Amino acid sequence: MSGKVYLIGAGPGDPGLLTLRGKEILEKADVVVYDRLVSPAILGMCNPKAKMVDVGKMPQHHKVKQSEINKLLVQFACEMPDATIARLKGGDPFVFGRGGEEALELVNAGVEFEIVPGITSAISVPAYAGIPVSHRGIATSFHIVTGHEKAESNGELSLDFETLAKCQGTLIFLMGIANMDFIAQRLVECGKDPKTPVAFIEKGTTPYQRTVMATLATAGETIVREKVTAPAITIMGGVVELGKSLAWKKNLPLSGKRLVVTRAAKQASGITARLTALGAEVIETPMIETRTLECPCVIPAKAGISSAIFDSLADFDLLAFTSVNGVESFFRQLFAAGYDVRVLAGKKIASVGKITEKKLLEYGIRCDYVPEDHTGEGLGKLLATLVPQSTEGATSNPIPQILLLQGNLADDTLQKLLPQATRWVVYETLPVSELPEWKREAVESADAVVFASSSAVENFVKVMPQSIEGSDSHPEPRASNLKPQTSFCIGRLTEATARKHGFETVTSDETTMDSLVKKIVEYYS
């Protein structure tokens, strides 16, 4: 009757290297017990309702001892019948990940478990640095060695240095940067060529990956001079030289950048995929959530609207959509009420911009009107040209009946420009009230934040108050306090709101994701 534990390898850091099986389990997990090296982007894939337990361990500072982690997994399984407990570990659970110890503890307690392998850093990190661990004519084998495990008898590294020194294949040391000077000296003493190429790869597969080259003879002094720190792996052998020609990740335009995307979760995947392909690490941090109303709400309430509200569509000549959310919610309501797109036959369709226009096309609807200025004001001014400015000639040119499809937080810009229009509120926007600690830390360490709406900016300010608000003596926000300071914005209104709160802003030329991504790449070029 106990819960089931899944020992999942999260891979080396890049969220794209998490296995499909691992992602599937994280999305339904009731509890996630995770390590320090697990990427924030992978944590973002977890079930938002899951209990998140940080047992991360730092060198020389074990946040939670391994024995306690073992007991914790058993405890969760026994206390939560039928629950899915995910034990999320960096790399692969069985490659120096102590997954075997955790599995044995589960066996002894009679707890059901499953192993979900992960991509080990031993082969993936060198690959991201352009170093193949094996290569014809250079290395026909590779050997993975722990660099920090010490013998209990004398406290020295439990390594067979004489055998390692004779090895003709690639040597891969996981962990152990603090011991690498000693390891290099012992290998040389045991006969390994001091000119053997060595590479230290820090934070492999993440935006902060760095490769430092040395030789066996200069390994120790290079670590000190270049300030090489954990997490890092060490590669020894002739294949290291190939990294000078094959390094590819560092050439991506957004390599080394962590960007926060604040779009609603269901809309973020598109820009996330584009930014990730360009080398960035993306932290999806939606600031708002949208919920389709069961039925459109008419504002202001008007006489003559049928109780079967979609029957009243016949009264309108033009439907104006002001957002992607408005499009999705309108059609969701329309279909749920038993109608389909045929009720729109003969009606003119207007969109606030290209993104909304594209979404309409997915439903088979082509737009008749799209303003050059992709804002509510631009749309209002365009549609106002269709309305006679006086009652003269109204018989020959009847006033078109306009229906605005909007959210509950839409401002009154459109209705001021189109006072005769009817507004249907088809969805409501709900702000995110708080961020978990792990995500807050990830956001504060980011290089920039991406905003697609003013409401996202406003809510970001609320959930990250210590990063943006000024002090009592300086009540106005100060750019020097922002974490991150830089923002990329879609639209002038979003830009104005970001500037109001002290952000440095970079705004796309057009209100499209393509334009925004192009602007981000140009900024970091």
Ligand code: SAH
Second form
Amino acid sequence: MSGKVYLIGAGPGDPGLLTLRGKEILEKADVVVYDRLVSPAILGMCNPKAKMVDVGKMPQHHKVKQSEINKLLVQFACEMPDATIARLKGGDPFVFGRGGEEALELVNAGVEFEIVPGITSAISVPAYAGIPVSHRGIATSFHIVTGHEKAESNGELSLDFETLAKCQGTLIFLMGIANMDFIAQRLVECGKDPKTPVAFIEKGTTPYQRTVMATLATAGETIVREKVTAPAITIMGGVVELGKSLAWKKNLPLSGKRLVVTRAAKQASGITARLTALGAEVIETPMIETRTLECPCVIPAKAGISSAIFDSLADFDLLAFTSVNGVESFFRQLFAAGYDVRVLAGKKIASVGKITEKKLLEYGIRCDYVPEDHTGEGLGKLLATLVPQSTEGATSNPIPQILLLQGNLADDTLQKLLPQATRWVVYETLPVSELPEWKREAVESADAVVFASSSAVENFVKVMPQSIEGSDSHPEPRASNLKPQTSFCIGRLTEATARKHGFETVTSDETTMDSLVKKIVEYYS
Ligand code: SAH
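Okay, that one was the form predicted on its own. Can I see the form predicted in complex with this ligand too?
Entire complex below, previous chain first.
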């Protein structure tokens, strides 16, 4: 059996406009063959193990020819039995997307396929500019036209201008910007009213969306004056006027900014959501990945305990969690070993801060101890007060047995403050060693990078080697060849490391995400 090919429409840009079916296929795809207009956020939804093939490289690199793409799809399907091959295209695959040609090639080769329609830019991009393509009393039809296809006989645009000029409905041109001066002139020559309202909508539905208004008479000169560039939709007709009252998409403080967030995936979602809500396009590029460790049979550091690890929990009075990863890894192991939360009955629970506390609550566990300052040191000091200081006290008030559940990179602050505590490493953190090509490209064109730790900066310059290279005078890798020269940092140490690597730095006043987001907005306002 050959693999199955899915021709999937990715929608116009906003990742929220991908269909559920499309997402479902991307999450399990073995190969993703994608076009230039597909947003990084959608590429980020693809199965991380999928082979990612970029066939839309532009402009320095050559675009892969359509005939080669057709062959490539057949080749993947034939070479990979049972594989899921996603062919991901902007908008809808059958609206000027050449999906029909690809499907015909698959039929001829006997390859099974499915079409997953997408939201076409022809309708959704005007909608994001507040322009309905039809409207009672204004437009009873709409016509979607390519402004690009040339006739083979004479090399002229293969458009029937006489007929188009007579259409009373809305005219929507895709790929029309380069030829719009000519198109507008021909429509006027063929009798269309030169005062017909026209809108150009550039990069619609993305954080870079821009609407430029004109009339048929001024269309060509407006494109030049306003430097309208592809991808853009041109829409003509009375409905364009409605856009003046219905334009609903607000210009937000971070509109048009592409920001790289280097936090670990689980911690990134909060800041990503906030920056996105402020209008930015966020490229999540975690610099570390965490892995739950296999459950050991015994708690390694606790001498004399040899029973199964979860049975030996009986020896502890207090469990201290220092991260969300620690909580998740602990419970993953607990459940995998066939136990449940009852093993924690009667135990005191401590958490380093509010986020870890909230995670514990998801498992039905309320914390007894959370330090005021949310640091390992704060937790250590708080728990140390539970330990009687004199040996006399110890007899009347026994020393509580404390188990620390931590990652492999946790420093020894807690153990220094709690020398009698036992440490159990429940997960390990590894630096990310390489980025997929599409992500590297997205990062290279970003405006700024957000760093929350020195190690994130160090690893970032390691995984972006082409862009950031050291030289004899500056042996440290430097950010100077990279477009994102600005970094938003949490903490002075992070700032110093970013400076060392040539980044300009903007550092939050406090070591919180709130404070950093405020700083980012201030910087761009
Ligand atoms: N299959 C796609 C169209 C591919 S042709 C669809 O259904 O949307 C490519 C053209 O689509 C571009 O030249 C531009 O005219 C239009 N387009 C695609 N995405 C766009 C966007 N986000 N904003 C404006 N125009 C867009």
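If you superpose the two forms and keep the largest set of C-alpha atoms that fall within 1.5 Å, you have the rigid core. Numbering follows the first chain given and starts at 1. Please read all numbers here as calculations on a predicted model, not as lab measurements.
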> Do you see a C-alpha shift of 2 Å or more at Glu284 between the two forms, with the core held fixed?
Replying inline: yes
> Taking the rigid core as reference, does the Cα of Val212 move 2 Å or more between the two forms?
Replying inline: no
> With both forms fit on the core, has Glu221 moved 2 Å or more by CA between the two forms?
Replying inline: no
